[in-house]
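The data below hold one chain only, encoded as structure tokens and taken in the form predicted on its own.
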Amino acid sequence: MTLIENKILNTDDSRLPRILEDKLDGINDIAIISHVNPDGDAVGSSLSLYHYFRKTGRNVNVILPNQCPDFLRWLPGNNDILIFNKKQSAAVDAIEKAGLIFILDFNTPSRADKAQELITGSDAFKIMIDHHPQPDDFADVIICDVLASSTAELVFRFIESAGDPKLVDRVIATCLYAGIMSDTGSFNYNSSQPETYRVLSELLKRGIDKDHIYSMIYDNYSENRLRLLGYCLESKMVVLPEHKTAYMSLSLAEKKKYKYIRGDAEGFVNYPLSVKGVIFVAFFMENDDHVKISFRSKGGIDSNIFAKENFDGGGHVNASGGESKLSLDDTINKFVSLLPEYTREKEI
């Protein structure tokens, strides 16, 4: 067993309660850090752990590299989050004072953006909770289950392992449910394990309003966002039936035309998967210094491997992401050029 393999624990590992008891003893200052461009799972898991540790009487700070999308800012505790690129001094102080650092929903230091050196350079005990494969070796304990729906699901199981399931109240359960729901596309992917639904059942017992949570996340967009979606489906969707693939893209000029704000294109990548015969989809978003790419798949395509091998990314089998430093057009051309060999190799 390698050194990193010895660090990786599941939430039902008999060693975990002893480790938690030992490392939490006497610790008052805790920092919870998630990844750049935080999504629903990043925010939901972070805020749920934040509320949990506050109930145990500890001083807790959530640090995010940048702001989350508008449709997540209603989550309880959002106003307490330290956004690194806006409150850098306070965020640095919180990380440096922490005796325990939780790394949530990412498994490589670069995903913490400007906070990565503070994490790797800290002497604090570090616990990673994540559900992505192949973690880097920069935490002392790695709580990982690649079959889990989300990091939020693992946070609930972590709290159970700590012996505190009764501390999960409606507020914590709301954050957890939002994380699980958003990271599974409303249970359309990454959600085939019975354990996921056991956790959801426990959250429902806490009195959450699942319909309200759904509405706040999926029915809380701007008019511009809906018009942008219509434009993408009408004018930007390209279907390549010979590769069972489709893609869409957005340029900087198009984003400006539709008054794009961060989060407006959330979920766009999923729509072409509903085209008959399409099993692989990419969505390309042009930013100032790179092209962000989202992948979705079904059938024989492992989008995680495709993203990792070709676009400096990763994620899950059916949902992953990457980025490119090439121009938008060159990035799309690279993607299309890879399809013949890749789809043939995967026997699609």
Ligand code: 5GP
Given for the second form:
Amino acid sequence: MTLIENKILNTDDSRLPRILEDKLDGINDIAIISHVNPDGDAVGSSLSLYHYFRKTGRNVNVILPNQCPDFLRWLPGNNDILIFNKKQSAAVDAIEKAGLIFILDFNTPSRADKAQELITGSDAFKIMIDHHPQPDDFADVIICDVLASSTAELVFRFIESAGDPKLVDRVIATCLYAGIMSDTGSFNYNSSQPETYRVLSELLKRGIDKDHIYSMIYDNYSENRLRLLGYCLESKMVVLPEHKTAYMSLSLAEKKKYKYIRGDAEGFVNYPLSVKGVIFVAFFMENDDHVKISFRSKGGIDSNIFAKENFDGGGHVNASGGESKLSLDDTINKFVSLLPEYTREKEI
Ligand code: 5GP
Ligand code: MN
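What would you give as the form predicted in complex with the named molecule, now that the form predicted on its own is on the page?
Expanding to the full complex; the earlier chain stays at the top.
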């Protein structure tokens, strides 16, 4: 067993090119896996790596545990993705025959949902590329930089380390840009490192149409989504000034009323953070058998720790998620009861 510390590398680590040369040598079948409820970074980083490895002549498959929202399905290569809960046998085959498995944008096996045992049980060499803190020990090499804006940024740097920046064409750059833009809220957060802008500049040189990518992702919502947002802000937002906290929730009945489809509430959790004085926000979404929770924070509140300690989740310092098997009301009550401990004396 190698100590996990010895497996963690950044993209500029001098050992990386050698490891890649070694591990890619003779490998024909590659599987790329990202996390359940895939977001723009999950899909953008996976598809960019997919196109890259295809250009190197490999047989490569992208596997996602479940379908991504509509506004990401235009990304080039999307139709080739194997959705585990729809095409299970093809997805299982792809993972089982892979000699190399890439784990993108997650660092704990449960995020692979039903594919988790296949990944942890596989003998294939596993390379994780991710930007979340505190990775679990289930990959052979962990390419991790918590300062990176996104996994997509790291994929570009990975391709550079592999010596192939010239293979990054307009298609790959489009997927990468979509990932970086999504994970930074269009460069509003997670985007204070000069390195991110060096990578973006390289992507722009590949001729991407950044305004078109923005529009395809952010101007493609249904009318229902906007009405649902209006309803949430008007009727569901609860502000607790004494805890510098706000929250919103959606029940199954409310989702039905607004003909909710997956992705419709994407980004809602960010709105209450714009209320003066609010530094912690939760969004509760009731599903058939659990409540999914999104957290956002500013400054001293570590939402990753909060999610990990209380709601079986994780993520980043200022953006995390988790879930609860309690009822919606009980979940909210639990959240509110925890606030004094976590928000006391916290400032932006
Ligand atoms: P979102 O609120 O947009 O779904 O997720 C925000 C961040 O938290 C993302 O980085 C995502 O990967 C992470 N995250 C969301 N839900 C979970 C979860 O259930 N477990 C873990 N470990 N991370 C999560
Ligand atoms: Mn990400």
